[in-house]
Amino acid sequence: MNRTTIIATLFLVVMAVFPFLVDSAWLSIGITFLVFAVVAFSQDIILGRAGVFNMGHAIFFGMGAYTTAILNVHYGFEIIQTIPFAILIPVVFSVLLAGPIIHLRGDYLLVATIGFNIIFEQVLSNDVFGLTGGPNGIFGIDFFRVFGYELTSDTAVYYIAFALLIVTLLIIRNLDTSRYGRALYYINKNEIAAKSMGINISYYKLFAFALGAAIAGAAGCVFAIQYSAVSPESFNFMQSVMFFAIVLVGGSASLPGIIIGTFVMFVLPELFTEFKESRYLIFGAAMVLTMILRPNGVWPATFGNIPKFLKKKAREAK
């Protein structure tokens, strides 16, 4: 059992008993932490593993939330019935949006995704087709029901978010050990070398976009359940900046790094309420210091390094 597995196990054990250790205010913070951790992990698939500079990830998060809200409030769907749509619609749009620009690199791709996020926010704010509720958003989202039981308590919502986090971690673990994960790693390190090995660059990048969008959409559904409402400001460009920064500061493709980044951004302000209004300033300063002192992130990943037994054989051969 490696260090990351031990840390993940301890983290999941603590989070499993967290609702029994805190009051209602901190339970709400715990739900938000879990939801945003899931979104950050989904961004990490695109940015940390595929190396795609995506600064519009709040789009997919928002699509999941608004899909649940629209289908439930306007069309009477049960929350559980909206989940497949909250996952599939972001996937479809991720492919449609990323398809024409996936060949772009670095700053060019960054600017394109920023533009998409701004357009998305404007679409929500202008109440397109009379479905999004305009600047005020959509209120009155129903409770989550399963097998006739209403899951109305914060504890129930917490464990829904916790279950989604576990599923997300399992998906990422399987991804890292699959040929898709290896292909994304090679693309991230050197696209030219990866292409020379016969790896279809565009296909795997689109795959990363679609998978990240699916997970973010599911998190958006839980977000809508938590607050029983959605509004455009929850999915604006600054939210995308936060998810982007969490991956860079925490450490690309690093499970502990993403958790630390999410904690610093969304939980730490609650510990120091006097700085809550200045969280962007605090996180900006943290980004600058991290890039200077630890350019690979607070907890950089070691995925892809040469295995120790091969290093040992190389030394013996000398």
Second form
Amino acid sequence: MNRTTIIATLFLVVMAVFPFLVDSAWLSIGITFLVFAVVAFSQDIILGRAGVFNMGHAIFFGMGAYTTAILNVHYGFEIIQTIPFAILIPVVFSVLLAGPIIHLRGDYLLVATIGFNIIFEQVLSNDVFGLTGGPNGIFGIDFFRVFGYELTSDTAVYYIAFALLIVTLLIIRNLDTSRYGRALYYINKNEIAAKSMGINISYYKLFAFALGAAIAGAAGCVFAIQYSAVSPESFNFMQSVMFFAIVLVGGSASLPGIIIGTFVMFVLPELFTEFKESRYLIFGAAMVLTMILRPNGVWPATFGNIPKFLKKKAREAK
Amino acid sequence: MDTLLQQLINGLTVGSLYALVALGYTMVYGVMKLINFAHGDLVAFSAYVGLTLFTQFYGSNALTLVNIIIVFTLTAIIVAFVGVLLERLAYRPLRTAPRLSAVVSALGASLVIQNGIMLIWGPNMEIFPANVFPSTSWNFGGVIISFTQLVILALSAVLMVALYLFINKTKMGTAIRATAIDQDAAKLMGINVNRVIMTIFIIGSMLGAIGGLFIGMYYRGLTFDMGWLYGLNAFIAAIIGGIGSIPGAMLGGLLLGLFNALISGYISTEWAETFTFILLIIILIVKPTGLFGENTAEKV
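With the form predicted on its own done, generate the form predicted together with its partner chain in the same format.
Once more the chain from above appears, this time first in line as the rest of the complex follows.
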């Protein structure tokens, strides 16, 4: 057992017993942390691992939340039945939206994804087809029901979010050791070299987009259950900027980095409510300062995501 | 027909505002290959500085031409100072860092300026004084042009011609163009790249400051987070024209202004932003280098 495994196990154990140690205010902060950490991890698959400059990630998060809300409130679906849709619809849209622009150079992609996010915001707040509820959003989303049990308590929602985090971490772990993960790693390192080695760049980038969108959509579903309401401002492009910043400030492709980033951006503000007025000013300054002192993020990934067995092979070859 | 002409005039006015702001983006991008996300917030900041200065001058006496010139000059100087400070603190230390670090730094700087404005002037909407310029307007056979619009159109045209001459006829202009093509080669030719970048930030911020003052006079309502809206529009204008190209930014600004005016005049105001971004995405798909952009092959 190395140091990383110990830290990771410790973190998961603390998160698992967290609801028994705290009061309800802290519990809801805990849920927020878990949900946003999952979204940040999904953004990391696109931005940190594939190296695709995506600044519209709140779209997929929002699509998941709105899908659950619309299907549940307008069409009477059970929450559990909305989950597949909350995952599939963001995936379909991620491929449709990113497909035509995936070949663009980084900065252009950045602006195009901001554009998509602003279009998404206008679609939500203009109450398209009478489904999205306009600027106020949708209220009265049901509880999570499974096998006849109503999971109404915050603790239940916490464990749903925690389970989602575990699943996300498992997906990322499998990604790292798979063919797909390696392809993304090489594309991120040197796109032209990867292309000349025969890697289909657009395909893998779209795969990253689809996977990221799927996880973000699932997180959106949990978000909708937690607040039993959704509204456009939770998914505006400033939110996307935040996810973008979390990955890069924390350290791209680095699990502890993303956790730290999420903590700083979403949990600290809840703790220091007295600084509410100036908190974004402090964040902004901290973002500049972090980048100057640690351009690769607070806790960068030490080996990128080269799978361990490859490193072993390389050592043996020497 | 009259409404069409009227929309065109309004569109040109808004377009020249976009063009003034877009020049700041395009020059920085041309030389540093960096989207200066904080530029839009500098523009918002200048509108607020202008507002404060104008209300200061209103206190004692009526606004005269001299006072107006003083306000414009002071605002331009203050904003240029902040622009240079921004480059020093947020961008210069990151010139050799990974590209995304500079983007995050720009976003951070944008948050700092935006929330700095909120802390100084408060989160509520501020109203720009109405009668900075005489409220005269002329009616040309049904098409109305206000004095403010005329000043915006005329002064923007003058500034753009001046910038064009500066870039193409002066020694500093040549240095800027050389740095934009190849920073290392320019260094070898004895060009002080730091000075070039500083000059770009001074010019860009000053043009943005004047754009911000005009935005204040034209729209009147100021909010602390308005920088992103104008900044993004101006940035789209820069992309339409081909980012890095100065005539491109001017033309892109005017075209985007006209496009916006026609969309809000004839189709819908609620969906105006959506149409702007759809236009942007179509341009990016069809011709990502814009109207005046050059195709550059990627080096292996």
